[in-house]
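Starting off, we have a lone chain in the form predicted on its own, written out as structure tokens.
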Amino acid sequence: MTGVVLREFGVTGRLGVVNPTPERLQRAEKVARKGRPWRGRDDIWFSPEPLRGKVVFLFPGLEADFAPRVEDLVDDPLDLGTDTLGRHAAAVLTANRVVDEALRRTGIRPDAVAGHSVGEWSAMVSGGLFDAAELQELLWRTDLDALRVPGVEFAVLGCPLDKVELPWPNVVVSHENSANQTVVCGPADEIAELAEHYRRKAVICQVLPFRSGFHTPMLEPYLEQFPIPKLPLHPARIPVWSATTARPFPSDEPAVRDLCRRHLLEPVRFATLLRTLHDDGFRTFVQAGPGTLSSLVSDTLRDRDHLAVAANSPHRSGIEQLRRVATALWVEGGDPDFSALDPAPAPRGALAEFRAVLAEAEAAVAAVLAAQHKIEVSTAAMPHLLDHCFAHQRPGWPDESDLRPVMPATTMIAHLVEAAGRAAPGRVVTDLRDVRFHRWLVAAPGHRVTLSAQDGRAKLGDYADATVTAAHRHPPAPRPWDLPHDERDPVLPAHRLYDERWLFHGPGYRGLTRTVAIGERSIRGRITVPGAPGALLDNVGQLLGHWLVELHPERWIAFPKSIDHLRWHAPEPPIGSTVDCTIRITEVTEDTVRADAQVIRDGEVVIAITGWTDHRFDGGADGGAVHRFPETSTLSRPTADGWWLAVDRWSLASREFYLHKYCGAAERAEYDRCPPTQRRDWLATRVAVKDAVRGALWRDGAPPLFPAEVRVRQHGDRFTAEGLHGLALPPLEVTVLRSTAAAVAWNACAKVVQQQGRDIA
């Protein structure tokens, strides 16, 4: 299919004809002879006259019917799941940010971005506030659903605000959406009297299935566990509009923050925002995701000229809404890609000057696909990375998904590195800038990869990202850093970091051979470059762990999450050499650690890293000792009456982190087919019960038993336990109680009451 834009019918003016037809060209022919703009019915677009004006994108929020067609604009599939309320904020920024991407490779740009709603956190992210990273990040570790105002529903009214009456005390307005469409939220027995009473008025009243108490004062209590206000900020690149205020952000620090805060707890003014962009000049109001949102544009501006065009639908393909989009903004006298969109040749006739275009577009995409290539992620095809399991199983164990075999992130950074020298030949790659590593990459199942390279930035599926510079030569190195003043010896030698699993790394990882000094912001060692690709950065992260261990052991278990720039001043050291590593600690704060760090061989700076930032996971020493030892350890408590308390105060992360390190593949797949707001309980309830069970057991005189090996039934109120994978255990029933301490914290109490028919409680 190939867009077709014809010029000439006697008139004065622009006219695009999408999926041209003998009949659709007939009916174009009319449209242009009367001279009126016709914006879009039957795939036509005509303007006597170009709007002129700017150009802004708006992004949509969630909305109940949500139906992305976005596939075909990415390499990977996404997670665009929306069984829970955090999920569903997560797809739709993932939408909105590949639409927005889209757009802009078709040449389509805006002066200025604003979105609706939870839409306005993709504003910030295309407009340059938020690091898109950063921000799913922070969305992948926050439980959002755990932040609903309980008991509160929203109504959405069919009349303007003005039109709206509220006798209700706890009724308020959170969203004016268009000139006749509001949204309001309240108590949920209020808002049933609302809906009867507007019903009985003849006005539309439909109650929402959303239910968080956004945009109200009632979220107020629940705002000091969200963290979105939190987020790093960075410098705008084009104005973000704000829906609270219907302006522009500001641009000092405190200010952005105190308005992403009211944003939260003031009412969405979408309505009023619309008017005010078309008062300061824009005309052109394109829909960047999927979504509704291009007709509450209409709804509010159809008496002043504008063009309101969505940029995904959900009947048709990403590229064919966007071949849509770019005809209209031609219409209006844009001049959008058209190659981007379709590099098959031009047909004959009018769009003759396309040609030479389309021609430079197939040259484009042959180069694309020579950088491009898939990668099969597995142990078979990686074998190393079974050198970097994060679960530990008995010896012998037949699943391998249970040991979770991951990629480390400077494996992946190996990757892109080698993705970045393939697309540069007769160069080297010297700098990795905005290293970003998104999620887990495990390696069982197998599957394949895409690994890409073009445009200055290399990608890993949708696993890690970073900007590329390829060079003729290395750059000059700097000096070593001096010593720190407040060194001293390690407590605990760097053998014993892997002896003692500090480290859970296998032969293909381990290369510190010994940590030389450690300081209050500083460590130093030496390594021995290991075979594993991406081995020589891995053990710097090592080095950064066992600083960790020493100074900070409450919460020593820490990951990567991005790294601001590398640099490599010479070609990286060969397996089996020897080379120093000094760390400096940069920050540390409750969740994060960063930290700059130079690697030197022979007085020489080889590699030279600044912001490596680790997340840290919560546990405690529970947590702790369980990823060290999990067949000894347990993250339950005994009580002095025979109960196993287990308290949930994890965060998503952490929660997936320990589901993984006490649940076998079929216990996973029962946890994934949970819906979403009884997962904390039934995580809890299992790792009490398995606790209960190896407690019980130990007492017995039973020996070390991983919380894999007991598979928990769950038979109404009743639990039993029995082994796995050749594992006997005798019958045992438990007896469970569970209760919600706080909005933060779940327990659960196991307590085994029968063994072999005989009572023991």
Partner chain sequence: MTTTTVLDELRSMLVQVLDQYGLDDVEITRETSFHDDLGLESIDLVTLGSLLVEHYGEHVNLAAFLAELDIDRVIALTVGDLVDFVIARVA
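Given the form predicted on its own above, I would also like to look at the protein as it appears in the form predicted together with the partner chain.
Since only the chain itself is given, any partners or molecules it might have are not part of what comes next.
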């Protein structure tokens, strides 16, 4: 058996595969991805969450096909002959006992036991009411065949009990087997008529090959000779449920004996028993013997959560089938003892080979599952993303999507590495090449993203991808670079980058403890590795940000776009450890900055980075101010006559960036509904209106106000503004003028014209 606890693969639940083949593993993967329970077909078991609940052993009675496979479960040969009814019954009881004992040796123990027909005697033995040896001896001494009611037959009907009509005077129901199966019993000629009748009605009907009259009043005259109800009784060790009453056996001896007797004369109410057991909290139904009892369980409980599994099957050896039961129970959260199922002592070579196959299969399952799985990207699943929010909002702001928690590019890298590592068990990821970040991966609202690693390419949805190399060991490290010659002290100490919001990162990503030195084309800093996934590399990016803040203050906002090559020369330094980072800037253009970097621990290069490229955002000083302190900054400028002028010179990427600073969820939805050609105008107008409103309120002494707190509404040519999420504003009317006069810019002017019913223009 190969079992995988799927939590490690981003899927919850357990998956078990017996004798994994490539096809079976492929199927298992599909099964696990569907996330629905899968119980045993094609030797695959999957459960997204354990069934919990109690375990009951169900012992089979006589069935037409008797093909026990118990020879490998015992040391000595057994008598399992079935040439007479008595021998058949004795053989069933023997096989049941062998399977029961084998299950218990495997650490599988019932909370209660029950049986079908003569299987109820097995249950009584298993539960302790009867002694196995005493029952055996009694069966040897008894001629069960003398109990046959002459001329009486059983027929199985493929329909529920309430659909059974019995207009034949001597036919009675003997077994309520399952939701769709009922057994009737009566004189052979009436049974033959009945079979004809039901087949005409398209009800499947099969006459059973044994005759007895058990579980019907027809047996009554023969009961005197029948000794079972007189067998010595012992106190039960575990509850034994009766299929006659569908309740546990009573505890006082006369009542037990009476029930033993009724058992022979009254119908087996197996379906009712199953439903009652389920109502009582039983979820795992183990067929503890040969036969098809478990399909009666599935048929009856098909709409309810349950596991039905047969501990013996005509198709494979006793041990092989037990391995399936153990797998099934393990998948549902159980803890069976698989070592008890190890092949009997085999020649050394063969055993080693078996273990190798097992190990290989485990790796294969891991590889299949690691090849692709989904991860939950939400602030609930990844609370660290709350430390990486692009848009500041008022403390306690209720709409998380307005905060814009975004997965850092370096956290995407961490996921790519993790996926690549799982696809290459036993190896370490040494290189990521051509790392591309395609889109912002926003965590609010939460969603699931496919993470895959196949054929050397790791992908996180369509957000990021990279080419991966995994090896058995890390490559040797290069020498740390010589120190740049033009270094000076930085103007800003590292902590001010956070305090003054040059960097927007929260504690999970704050690792820059010191910027050591800065140069025309270089910067060096010290990082204490923070706890969030991918935070170490994120701090390399933050250090690059520091360089931009000091040397390119007109365009310092930048985010990673791609990385040519990342190489790990040693495992990543643990959280809390201190590393040094040196960055060499290789190229600066209007839109990008490129750099190489080394992460160094104790003088050794741990990570070497080539071609880290950031996209630089436009917006000038106003943009930078709004990025840092949106609650006190504006993108528009006030003019002398009371207007606020917003000039949109932004690129598409920048516009997107400012949209989230200025607009709450409802307004962003409006933006999305705008035809693309009108979006520039729409956003410039909102910016101007919000700034005009905030400007007017600030002039009256209002406190800091985030743009998203002001909700702008358009009514034809009129604009009004109101407060959002608890901000009380008087209804404000705003006049807007717009023009496209300048070819490269979109202008919008706004002015508050009415407040609290008075003109203020």
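Positions refer to the first chain, counted from 1. All of these numbers come straight from a predicted model, not from anything done at the bench. For clarity, a rigid core is taken as the largest C-alpha set superposing within 1.5 Å between two forms.
**Student:** When the rigid core is used for the superposition, does residue 60 move between the two forms (threshold: C-alpha shift of 2 Å or more)?
**Tutor:** For residue 60, whose C-alpha is compared between the two forms after core superposition, the shift is 2 Å or more.
**Student:** Using a rigid core superposition, assess whether residue 251 undergoes a CA shift of 2 Å or more between the two forms.
**Tutor:** Yes.
**Student:** If we fit on the core, is the Cα of residue 390 displaced 2 Å or more between the two forms?
**Tutor:** It does not, since the residue 390 C-alpha is displaced less than 2 Å between the two forms after the core fit.
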